[in-house]
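The chain that follows stands alone, in the form predicted alone, written as structure tokens.
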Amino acid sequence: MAAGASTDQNIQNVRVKGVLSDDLTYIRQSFHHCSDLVYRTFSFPSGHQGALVFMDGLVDDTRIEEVILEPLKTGILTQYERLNLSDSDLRSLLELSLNEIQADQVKTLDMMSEIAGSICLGDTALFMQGLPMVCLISLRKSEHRAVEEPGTEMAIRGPRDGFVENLRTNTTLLRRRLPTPDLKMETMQVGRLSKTQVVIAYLDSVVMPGLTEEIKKRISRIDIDAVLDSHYIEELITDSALSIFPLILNTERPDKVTAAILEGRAAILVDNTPFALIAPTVVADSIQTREDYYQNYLVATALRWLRIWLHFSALVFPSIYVALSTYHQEMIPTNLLLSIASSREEVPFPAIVEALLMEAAFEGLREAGIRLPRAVGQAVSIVGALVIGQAAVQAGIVSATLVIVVSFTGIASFVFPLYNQGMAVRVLRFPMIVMAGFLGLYGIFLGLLILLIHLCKLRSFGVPYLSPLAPLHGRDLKDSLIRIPLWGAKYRPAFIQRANSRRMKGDLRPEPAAKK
């Protein structure tokens, strides 16, 4: 590693000399022990020599002959020899002929460090004897999977395409949905070694004022060796580093990103990952899915309220069981209390220990189901839950009532549209059980109060996390707790965009044709 760092420093301020042997020596020193670097030298009858340097696997080498070598043989050097030009004219002749090279991008550089970086990104470097610069030709190719339905955000109705690991494919998916020059895509580079491309996408006319500048400012201060996933960016630019709640959305769905951009938000696309980031975000996003807008608004509103109830149940249902069965038995109907008491008759643990054991076992099974191979993971998690649950009840370790509570809570935690939001609730469930076990219902209310205070303090790029509830934006409540009809969604969210807020005309409500 020390040798590599020394090599980087050696070529940091070195320029191309125009002496082919010396220039290639610098490149060989820089890429010492890099077996995937290809050197391809060539010479012409006039005696002029050159070399192509590129990374094997990153370059479409089947096009090198057609795009680079043939134009050189038939054009540049033939003219050079016929007109008997001097070496000093070769640079001008090469610059004039760059337009004839049919490649995606062609540029010239003279700093060795920049040339080495371009080679690593997949450019082909053309060294010529007597030429104190290098022509970099982009003939990149990359292996990536086809566009397919995202595995983490399934939908019954709606677009089935999802982001992939290729950045240009992802930007194309956005551009196809918003074919307008108003859609801006600014590129940044993050990672000293990975040189990961990051694209900030937004609509110039509707983006929240100051948002893109703030995103670029936060990204530009990142100094890290490599960015392997968009979560690196998310964690390094978030507003609150100590909060368990996601303050930046992540998604694999291009339609979700497009809808966010139309509201005035900005998207951050990172190369080599299918997860795009959306900023800012609010807590109401955790109960909404894009599928809400692809079905009847009354059905979508009912499902949205069902998610709210299941969100709350996933957080406090086990702790309510612990509190009532331990401190507040008088609040349980007599028949149900007798049933719970009979099921807990042989259980040796208090309710709090019983609940923590079952919740930990359930989370362990779910985690094992994710990590196991797909072919056996689902079967193992289901069989494990059934066998362990039944055996634990028969052995008198836990009660049957608690198995029902934990199972319902587990199912409720699967309705979260945002996976990381669900993870936050799953983790918070444990301290809620502990507080209920020691303080009863008072502990649950105390925990909820602490949680509410924490949520009130959170910001996402300056936007309060509880918007539009706190501070209250009455107009935006229509598309938060309920899903209003599309003809009623005339404005963009006020907590994001106030200047250019109108989205559609006011008379789009469908009505039957007037009788003649």
The other form holds:
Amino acid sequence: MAAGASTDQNIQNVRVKGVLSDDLTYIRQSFHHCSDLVYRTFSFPSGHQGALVFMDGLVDDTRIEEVILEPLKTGILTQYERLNLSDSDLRSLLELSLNEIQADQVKTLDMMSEIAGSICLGDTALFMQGLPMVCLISLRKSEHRAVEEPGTEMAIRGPRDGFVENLRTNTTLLRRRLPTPDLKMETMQVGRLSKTQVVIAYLDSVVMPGLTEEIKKRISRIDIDAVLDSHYIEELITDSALSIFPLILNTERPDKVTAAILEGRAAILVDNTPFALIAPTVVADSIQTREDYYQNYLVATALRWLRIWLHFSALVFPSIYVALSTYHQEMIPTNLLLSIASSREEVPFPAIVEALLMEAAFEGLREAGIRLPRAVGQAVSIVGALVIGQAAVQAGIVSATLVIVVSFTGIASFVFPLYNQGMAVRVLRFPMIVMAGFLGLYGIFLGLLILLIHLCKLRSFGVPYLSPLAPLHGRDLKDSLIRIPLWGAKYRPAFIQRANSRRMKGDLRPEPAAKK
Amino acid sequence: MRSITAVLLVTLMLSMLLTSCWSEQELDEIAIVTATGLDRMDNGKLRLSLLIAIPRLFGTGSAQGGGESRLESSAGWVVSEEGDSIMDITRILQKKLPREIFYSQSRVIIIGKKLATEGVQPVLDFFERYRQSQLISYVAVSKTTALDILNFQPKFEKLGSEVLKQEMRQNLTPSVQFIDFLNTLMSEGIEPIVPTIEFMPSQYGEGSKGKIDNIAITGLALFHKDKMVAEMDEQNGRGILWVINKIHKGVITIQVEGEERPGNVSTELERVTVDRETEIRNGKVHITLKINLTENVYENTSDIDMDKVQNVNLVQKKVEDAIKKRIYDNCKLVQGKYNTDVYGFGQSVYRRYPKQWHKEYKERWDELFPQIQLDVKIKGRIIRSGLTNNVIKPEE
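Output the form predicted in complex with its partner chain next; the form predicted alone has already been displayed.
Starting with the chain above, the whole complex follows.
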């Protein structure tokens, strides 16, 4: 890291001299120990010498000969020779003929630091003897995977494309959905060393007022060596630095990003990661999936309520079990109580220890399932079923009832459309169990109250996290707890955008044609 | 400022943790009482019997034996002790038990006949005051002692308390929850009734003589104030239910002549509403019951043709008469013999004429109650006659 910084210092403010050997020495010095840098010197019959400097692998070297060297040799230099021009004319001629080079992008630079940066990004630098500037020809080639279905957000119905690591591919996916100049994509660069491209995408006419300025302001204050994933950005620009809840949405789905942009939100795409960020976000986003809009509205509404219920279960179900079975036995119906009591008869631990133990084991199983190589993944499920299931119960270490509770909670914690939202709830259920174990139902409600106060305090880019429930906004409830049919959702959410909020005409409800 | 708030919050939460756990009790540390029995002993002391569930005997039970032995097995354990008050006895019992006595799941309170006759007032306070007791428990009077009932080994359920609870819920017989009992006891102009339970053979006939294998609700105990004054069998007891509008289900069977073949017609009550009108005429209290009912004919052993309107009306009339007879007979018994206002006529008077009640009737109600004139007006309607209208007639 220190070496890199000093290299930066060395080549700062140094300009290209036009003496080939000196310039190349500079480059060699700054790219000391960089074995992937390729120097390719050449000399033409005319006596002109030059060098091409590029990064191996980033440049499509099959095209170098054809696109750069060939035109130089046959075109420009032959002309120069024939007309017998001076060195100063060479420069203007070269500039003129840059257009003839069939590359994506061609530019000239004379600052050594900028040239080095450009080489690292995959440009090919053309040094010419006697020319105090460098031509940078973009013949980039990058290794990236094809667009495929996102692994974290599956859908039965709906587009199957997902973002990839390549930023340009990702912006294309958005542009194809919204082919309008209204879709703006502002680029910023973050990371001293990584120089990661960050694109802020939004619709100019509907974006929440002040949002893009705020995002740009927050991103511009980031000063970090490298950005490896969009979460770096998320964590550095979030409103509440210590909260467990994600205040910026992330997604791999271009359709989700497009929908958010259409609502007046802004998306932040980061190079080298398939996860785009969406801001602002509200708590209702955690019960919605894009698929809600690709299927019948009643089904979607039912699924949303199911998700709400399961969210809540994932948070408090084990703690309710602990509270009821250690403090409030009178609240359990007699027969159920007796069944629970009979299953707990042999168990040596108090309910709270039992619950924490099994929940932790379950989380461990989940984590192991993610981290393990696929080849041994099956072993985890077999061992896990034994540990959490039959054997533990038969050995009398845990009660059968608790196994049911843990399994149900496990299922409930997997319905979260957002993985990181799910993680927040998954983690929070442990303090809830502790609260329930020490204070009973009172503890659960105390915990829920603290959580509610915390949620009320949260803001995502100035938007209250509990919108549109608190502050209540009636019109927006139509698309938060329920999903009304598309022809009824005439407006954009008011907590994001009030001015240009109409999405469609009012009379779009399909009806059979009137009888004649 | 923020850090001060945080420190305060943490201190507050920690201090709450210090006070906590005081009522924490694991499921394997409590003795779950499923039924409570109370008896008055001959020496004047109180006997408390508890039916405690043994969780070990619940669950899938695959490890237990099979056949008859399993049928006879009970998952309950009865403990009892005598003393001066319920709390006092609980303390004594607690000394004998390894687990803490837990009353909250006690769904049935059984009162022995002797205690009921001598007055239940001394035992009521515990159930109203103690935090583990449940006002929704059912109350029943045992014809023998409460301990006998608790000792019963049931067939269907694993606990006797479950049997009683399910029988109470069937609505065929009256069921009284503790809170109803207390309300009635503490209201003016109405006296409590409580179902009585006793052992019964499940089969009828010679072979079952003396074989006791079932407990059932067999009648009603009529109270005056907190003392049980009379018992009524179930048939008569249902007369009371008609008057107090607690009839939910029932079958009424009448005899008809038929055209050639006499027989029985059974109708099932479908919907019954009873409105009570109270009037004071010439200083005398008149009560009118207006009963509206719909019924279905579900059995007809005569050859009467239910297709014909006059036959339907005939059956209808007979049903009404049968009900009227039942109510009047019952009334004669309650007013004449037992003289306790389980109908709540006094309460009706109090509601309609509150001033007169306090001035004239309240004090002398026990004298006045037998003189009340009761009229019954029934409007019945047979609405269904089952799957067929035909009468089964063998070919001659």
